[in-house]
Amino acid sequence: MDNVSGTRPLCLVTGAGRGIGAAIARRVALAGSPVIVAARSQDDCVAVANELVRRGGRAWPAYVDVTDPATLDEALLELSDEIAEHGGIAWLVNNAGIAETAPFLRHGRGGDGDTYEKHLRVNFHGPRRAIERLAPSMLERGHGRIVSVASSAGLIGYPYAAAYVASKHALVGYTRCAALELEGKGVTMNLVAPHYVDSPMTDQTVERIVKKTGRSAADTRAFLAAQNPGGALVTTDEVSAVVLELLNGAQNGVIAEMPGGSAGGKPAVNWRT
């Protein structure tokens, strides 16, 4: 779908320096839409943006710390000419996130502050603030697509992950409510909720389990894959394919739960409302 300027919609992806975010930026750019590759890791953002340009896409790196709204404002100002050229940011993908584990009674006693507050700042308030910053202009133009990468942790509970689970549940609840208010206004808001993904975040989980249990990395990865209902880790490419489907479509208020594995040659997806 083209935006009002006649060009492909401009997309901003947070947490786009690696893993799921980088895969989404690649998928969107190679499908023909320009992308703002945003994250705190500037070296990674520059590398991803440069790769996309080499492959024929249009992309710009941007320093955005989702816990600091000023960094988003500064990035938008710095890229104001590019944004104006494309008629505004029409697509927003909220992907930046963190995940730390601990017994639920210890989450509030982390060395760098309350872990519950830390997860909410990144995983819930980060997307909320980006939406509040960009959705008004989408509504003015009568077109916009917002997709947030949640997790199966926004649908069910996991032991030793109370802060992460709580933050993702908050994101899911917020999105469900906001989507109802957006109905019929040309702007849609949806969620992708993958189970364990073969990503850098899962690599960190594997490292923690190996260190704690002495189990091999290969056995640990196989164990995590077996926890997915589909019996396989979700790939970053599979997540990016579903995100692009939602960006291109007109669905609103849906949750694309990804259990792992495939169905009919496509990533397995349980569509929830």
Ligand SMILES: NC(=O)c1ccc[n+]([C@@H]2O[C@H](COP(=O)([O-])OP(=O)(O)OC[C@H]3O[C@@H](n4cnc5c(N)ncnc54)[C@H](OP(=O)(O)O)[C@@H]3O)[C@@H](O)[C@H]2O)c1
Given for the second form:
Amino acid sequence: MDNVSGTRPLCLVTGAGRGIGAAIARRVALAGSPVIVAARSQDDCVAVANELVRRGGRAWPAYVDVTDPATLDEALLELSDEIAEHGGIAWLVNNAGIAETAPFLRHGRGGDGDTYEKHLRVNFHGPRRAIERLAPSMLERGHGRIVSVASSAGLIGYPYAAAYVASKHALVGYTRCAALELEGKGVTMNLVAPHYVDSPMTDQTVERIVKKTGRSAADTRAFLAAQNPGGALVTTDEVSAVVLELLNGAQNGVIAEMPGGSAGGKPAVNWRT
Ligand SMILES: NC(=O)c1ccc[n+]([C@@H]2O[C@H](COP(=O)([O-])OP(=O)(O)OC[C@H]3O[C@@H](n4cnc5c(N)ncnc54)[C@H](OP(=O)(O)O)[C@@H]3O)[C@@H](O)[C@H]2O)c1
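Can you switch from the form predicted alone and show the form predicted in complex with the named molecule instead?
Every component of the complex follows; first up is the chain already shown.
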């Protein structure tokens, strides 16, 4: 789908320096859309953006800390020529996220502040603030696509993950309401909710479990895969394919729950609202 200006929609992906976000940036760029590759670690963002340019895409790295709205303003200012050339940012993918584990009564007592607040700041207020910054101009233009990467943790509970689960539930509840208000306005808001994904975040989870239990990394990875209803870890490529489908489509207010594994040669997806 082309923009009003006749160019492919410009897409901003947060947390695009590695893992799921990098896969989304890759998928979107190789499908022909220019991409702003945003995160805090600039080495990662530059590496992803350079790779995409080498492969024939258009991409720019950007320093964005989703907990600090000023950094998004600065990135938008720095890239204002590119943004104007493409008629604005038409696609926003809220992917940046963190996940830490602890017993629910000890979550609030981490050395670097309250873990519940920390997760809400990144996983909920981060997407909310990016939406508040970018949705008004999408609404003015009468076109926009917003996809947030939630998690199965936005739909069900997991032991020792109360802060993460609470923040993802907040994102899901917020999106459900906002999508209802956006109905018929040309701007859609949808969610992907993968179960465990094979990404650096899951590598960290594996490391933590290995340290605590003495289990081998391979056993731990197999254990996590077995927790997924589909019996396999979701891949970052599978998530990126579903995100691109939502960016290209007209659905609004849907949740693409990804249980792992495939169905009919495609990544398994339970479409829900
Ligand atoms: N892995 C899973 O099993 C799984 C399952 C379901 C959903 N998810 C969700 O998918 C998303 C991506 O996860 P992933 O597995 O790809 O994680 P990851 O490998 O740890 O990557 C997370 C990305 O988010 C960025 N990020 C973290 N805090 C940020 C901040 N304050 N501002 C801007 N960027 C920030 C990181 O870069 P910097 O640190 O450089 O900023 C990194 O690029 C997250 O929202 C996660 O909750 C993951």
